[in-house]
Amino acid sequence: MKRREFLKVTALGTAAAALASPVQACPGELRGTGDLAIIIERASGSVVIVDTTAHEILHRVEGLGDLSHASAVYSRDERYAFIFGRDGGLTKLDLLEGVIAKRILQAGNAIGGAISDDGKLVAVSNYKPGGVRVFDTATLEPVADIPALYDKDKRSKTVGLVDAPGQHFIFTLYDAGEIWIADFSSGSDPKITRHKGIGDLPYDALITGDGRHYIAGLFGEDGMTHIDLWADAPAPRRILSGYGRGEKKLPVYKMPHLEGWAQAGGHFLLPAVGRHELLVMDAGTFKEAGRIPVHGQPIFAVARPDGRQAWVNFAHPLNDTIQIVDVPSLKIIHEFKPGPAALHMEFSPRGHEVWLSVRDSNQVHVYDTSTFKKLAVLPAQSPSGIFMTARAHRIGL
């Protein structure tokens, strides 16, 4: 085809396409999802959708039920958030339209969830009835029900639910002291691998960003349990056993969240239960490599994406303070008080900013992570979790 003929055909094709699409969106109405985030408003059962570049609120969506311990994951295209409510609600939220696409009540009491690596399955961890339920992400139709049965007919609360490569979900049984791995790679009838006797009262768990290491924290004893998922025969082993041995136990005001862990500079920084310390664990040997005295009982110790810093917040009554650890030196380099109940932190994907919920001030603060300067304040009703869409592309989040 000659060049002139090609141009003529292309022009005709473009004109035809325009006629076939009578409603044309203005360029200003188009947007991506990569800089969006949601903020949980825990007291009002609502969610705020924000533009993290412009530091502005786009939508407030109501009617999501009990969000007192809510978390969220994202679809692979970042358009939809799946929000897990404490009342057992599973809500599919359309970020671009700012509306609820679908909502179901799948249990009586839930604690979080995960999405499979292929984006087709969303799993919910339940306290009541104990177990994990799995749904199709497109429709929220049920795919599988995994009751957490032990001692014949008892049901355990499930915690620490994460995704792992190969359409796997991993979770921990609080009452039974077990870790289960559910393999969905062959379809909707999963193969379940049970690891028993992992320790007393495992309260939460995490998986490393490469999908290799699963670590469960133990409330009933000092220590944690680790599984190397790359091993030929993965098996649990105890780590950091007895880190508080011989010392008087302090009252635990709030259980730390292991999702708020920091892996940086060849170390894990982990909140010590009931102690005013971060545990430093060697990421190669999984042995204790030191401790960092901190302001109070740490709840989250979150690494900046480059691993240079870890930001730490604390349990009541010392929850108005944030401390920042310099990872190379393992020393605190900055401390400030954003306000009462400074609860949750979320870094921008490359770490130039951190978003911080200040629940009892009904505000979310944005800080520059290099200068520690406050950049913005957004109003929010009792804000808690902040979840940016970059999580869609990270294992375990």
The other form holds:
There are 2 protein chains.
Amino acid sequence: MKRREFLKVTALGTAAAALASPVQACPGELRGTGDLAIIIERASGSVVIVDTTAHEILHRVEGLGDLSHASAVYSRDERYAFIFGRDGGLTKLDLLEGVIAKRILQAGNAIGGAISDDGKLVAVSNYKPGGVRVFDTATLEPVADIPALYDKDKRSKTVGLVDAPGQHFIFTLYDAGEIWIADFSSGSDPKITRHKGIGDLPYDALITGDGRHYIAGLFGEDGMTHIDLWADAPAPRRILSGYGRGEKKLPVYKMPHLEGWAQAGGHFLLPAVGRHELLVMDAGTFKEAGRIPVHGQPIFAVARPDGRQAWVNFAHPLNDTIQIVDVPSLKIIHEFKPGPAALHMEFSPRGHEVWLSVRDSNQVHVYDTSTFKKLAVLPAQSPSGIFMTARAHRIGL
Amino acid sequence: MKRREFLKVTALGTAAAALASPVQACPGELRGTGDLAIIIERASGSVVIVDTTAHEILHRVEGLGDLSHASAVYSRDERYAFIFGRDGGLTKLDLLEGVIAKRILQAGNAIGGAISDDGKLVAVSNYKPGGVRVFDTATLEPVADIPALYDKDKRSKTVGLVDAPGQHFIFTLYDAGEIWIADFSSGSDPKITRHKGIGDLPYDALITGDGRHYIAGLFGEDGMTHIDLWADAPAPRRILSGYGRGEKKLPVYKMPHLEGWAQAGGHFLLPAVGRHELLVMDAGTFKEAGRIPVHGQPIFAVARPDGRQAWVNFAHPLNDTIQIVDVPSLKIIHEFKPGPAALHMEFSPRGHEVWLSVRDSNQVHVYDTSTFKKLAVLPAQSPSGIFMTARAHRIGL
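Switching conditions: you have the form predicted on its own, so give me the form predicted together with another copy of the chain.
Now the full complex is given, and it begins with the chain already shown.
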């Protein structure tokens, strides 16, 4: 049996059988990279590389350190993933060879990263030491260090790091309540623009798919902060007062992820903090335009790439369920229970399929988004984030 | 000198020198495919395969037949291009090996094509015999033949063929004035929905990037036809009366390409037929919201992927000039003359660069879209369309 066939059989077999059969890396095969993806195996510090067309596991790669809350971005040729670990590890993974091309420990504690629009710089958001470090994507050699200094010599944790057009990185200082824009268009010594007083304890942020709007969530007060980056003089302003956990002290099991906002049909759909609701926000005015009752406290509300559906998952103890919102009517059109801890979703680039991590079943499911039929089940060890290479071509991902 | 270095030197040398040195295909190299592109050499029936990161020519491939008005789509792994020739040729090109993987003559006269969202079907729009033919992307074996029959036994030319979510293809019957939707979600025998009486002589069409709106231009009367595919019962309706060439018989040197519409900032920018203007259309109401005076009769108005700029080129005899519109202000912020017959533009997926064919200089230029600086010049023989592999991941491209 050829290796590929073996892997296919494994993928269709039970998760337990597959976990007992370690997948070996093999020499690189001449193939396109546009339909590859990685699946983070958070508990074991490993990732699985998959062929999303064949629904096949190609490689399992170990030794990536602490991958709780890990995320990834891609080189513009879609050959390499840059994986950001919680322990400050930055790993460059070769998807074709199925091996680690390079790995560095760039800080003591980190949370996510971004890649510049020209593909030359990879930036990491650090808690310890607080700030952003920037590396050359070819070599992982350091290019710039941006300590998040405030109040003379304090250093803030940084969150919500994204790329924006023009070799810009944007990030938020959790402790300082600031948003910084770092412009690398003139080289390795960035021009930094600081926006102070943006709100109390900003815990995460997002940028819209057009790179125009940067929005930070606030843990310490109601509302959020918005910057229109296309304005003549971009400046932070408060939006959505009433959003956040400041005023209503509801129990919050898990803060919603802002990168999970769905933008579709002139609206954003976003998880309401601590409530069994999605908020509907007008994408032009940034004002609340309605609410949609849902099954539990929503974590992610992710738009299918065409924006016609949004898929929603939920916090513990209701995290075995997925609901699907029809965006034109804002109604729930489907609900199902894939299994315990269905926590991460990733759509194929044109939206015909969705890949879903069911962590406590040690499975990744693939569904047809038109019929909602389950198309495939792949084994993975405590899978969390799924990242397809098509992200290489998107602003802010 | 290694082959790659030779090609780089060639690319930086004069176009004439390069044309005298035929580029040899070489065995495939292990590499990602996310940053590749093809450039159509219309007069010689050849294409050039380029690395858009290195600004390097990798291969030149000949023998693709009549490539006037040729276009291309990509397999979802971004390894293969499907190139639609004017002579009915359908060529599957292997970008990694730099060779033709398969080529068929599927009709006598054709105009463009599309690939299904799952990557399994490639469809071609034919003038002779009028209709759409659909092939398996793996083998180019025929899957379905859809003759564009009307008035008993007449066959219409078909135009404006696009993909839409759910394994749908949509196309327009030029002679019959109809729009057909072919749904392949149940297999190779498509369910066809016909919309009749959509207007006189529809000559081209587009679908918006979210797959929601299909809009056909009319040559025989003023106005255009729009179908909202998300509606409960999608139906054609007229929009933009006054657009088109019916009422005002202005000299029209070249009909504008509808796939060149820019959608950005809540507006569409579209070339006005026969006038030195762009029309601004409200993207919500589809009503005219203004006009922008420009240098000549616009052919393409293409939005940078973030939507902040639109780049505009012009019909003969003013086709040596490019103008750039700042979308938030709707003002022209830059103008330059790259050379004679600057007819096709393609943005890098996140918009940091634009590639521009200057046909009558036998050159392709690469510009930085922030500074407008020329970054590279590559030689090509009468270059026309430029197609980057990132199109694989976009609806309607």
